[in-house]
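Given as structure tokens, the chain that follows is alone and in the form predicted alone.
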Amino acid sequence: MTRQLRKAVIPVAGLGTRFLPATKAMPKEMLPVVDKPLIQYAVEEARAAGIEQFCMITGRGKTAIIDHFDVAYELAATLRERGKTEALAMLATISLPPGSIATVRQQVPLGLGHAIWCARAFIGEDPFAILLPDDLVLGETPCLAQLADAFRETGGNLVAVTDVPPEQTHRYGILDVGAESGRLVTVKGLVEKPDPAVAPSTLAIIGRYVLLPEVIGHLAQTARGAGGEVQLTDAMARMIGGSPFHGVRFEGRRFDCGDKAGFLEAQIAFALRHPDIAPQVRALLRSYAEDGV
């Protein structure tokens, strides 16, 4: 039988360095997109799926990504001083339940594979989940809820996955791919950024998974991979013909908000959709249009 997802990993420990001098002081995850930071998104997304026990695999100086999922006791109460409602109740809800995050220091860099293999207590037998934060999608359904869809469907392994120029293999994770059906491809192989000439196709793994814990075993025997690093991939590509590994071509659109431009896209398309704010920024972008700026 196979057992519920209710466990997450999110790797926070990156130094950020694209984002400098930003990320200088703070950490790249709790950059805000509109009104909100990247950290909070994920968490958020992966509540919507089900999950209900987080790992935050962390660095030195990330100790306000944590900080930002605590009870706010001295703001909470001058917003109730200040009769600020709305502002009171939305703080409410980002906070975690008791017990329901963890944090584990990954000391040394050495790739998004040591990162989860530091967090083998926390999986211990159970499936999870990991998401990726510079990883933002814009969907209906949230991008790991339909992941877990897929998952009390096939068992097994899955990953979201999406086509991308054949120029652009060598930044991600390809598959190898089998089968169809529907938005699920059946994955024969993994290729950790391969050049576009041998790339086996052009479909991509973006940063959403669900996967076994008998991947913790196969990233204790993995050597370094690409770029000298423990590649989670590779340690994937290891499970193949064990069990089901599947593809999800998700619903929605993926900003990668690692890249200052996909973290400007995203700006624009969040605040497009925000309730408060979307009509006054449609109005600056047609003024900026119209200006030729």
Contents of the next structure:
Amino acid sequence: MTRQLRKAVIPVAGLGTRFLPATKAMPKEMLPVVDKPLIQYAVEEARAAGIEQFCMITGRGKTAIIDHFDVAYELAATLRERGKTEALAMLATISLPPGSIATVRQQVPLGLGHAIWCARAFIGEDPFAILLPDDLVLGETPCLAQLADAFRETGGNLVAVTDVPPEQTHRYGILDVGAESGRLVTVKGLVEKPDPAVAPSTLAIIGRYVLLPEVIGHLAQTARGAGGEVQLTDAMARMIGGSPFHGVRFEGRRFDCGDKAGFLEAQIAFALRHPDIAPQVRALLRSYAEDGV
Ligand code: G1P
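Can you return the structure of this protein in the form predicted in complex with 1-O-phosphono-alpha-D-glucopyranose (G1P) rather than the form predicted alone?
Next comes the full complex, and the chain you just saw is listed first.
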């Protein structure tokens, strides 16, 4: 049994109703931030953290996601013919090595916990990462790499956490916070989407996890929780005390791309870092700020 972190599960079965009509015939994970789909940011972040094997939890209408990481012979041939060597080289970096991507269908929308449980055969006896592509993190060290570093230190369960405004606790899994050491926070308890009045803190889980495979057994026994769904947070809460469990106050800025305003903010932040368009976008933003239109 290896304790090295090599596997990642990426749930992509969500319907993306908040982005209709854009997502009527297109997976929300394929929405681009500047020029790259959300799912590609998640996969690149995972690879930068040493992940070699991927399991996408998909649903109907999500095949474009898997196609995106395949070899595109016709496109490559056309680019070669036209001498577009830069685009060709870029294309080659996207496709994943043969055998490194598996898919499992979540046939019924029973929640994040159920989606992860659907990956149980892929996970086997190994620790694994979870990335929720809606959460995009911009920082010096990719967020999952920060968790992978912490995993080498603790060997236990980890969630990326950030402080949220008190009125937003009902949108997140929230930590009951124990001792803190540097960026590591000992997790005493976890509550899924608590009302601000009863939230144990304002420290919220964002979509990056490293979990031990034991979570699968707990998921199998977890009844439906908040929103009538099987909650990953509830299964994780059952592991506290068994093995180490920490929150990692990650370095970087997180964008909630499951939300229209957050998605737009990500476009701006990433555009301002994009070498081809940054100066133009900066000038545009200035002119909008000055004119107010
Ligand atoms: C899920 C998790 C929640 C977590 C959030 C991070 O919620 O259930 O604990 O804080 O992702 O984005 P969802 O956003 O799917 O409602």
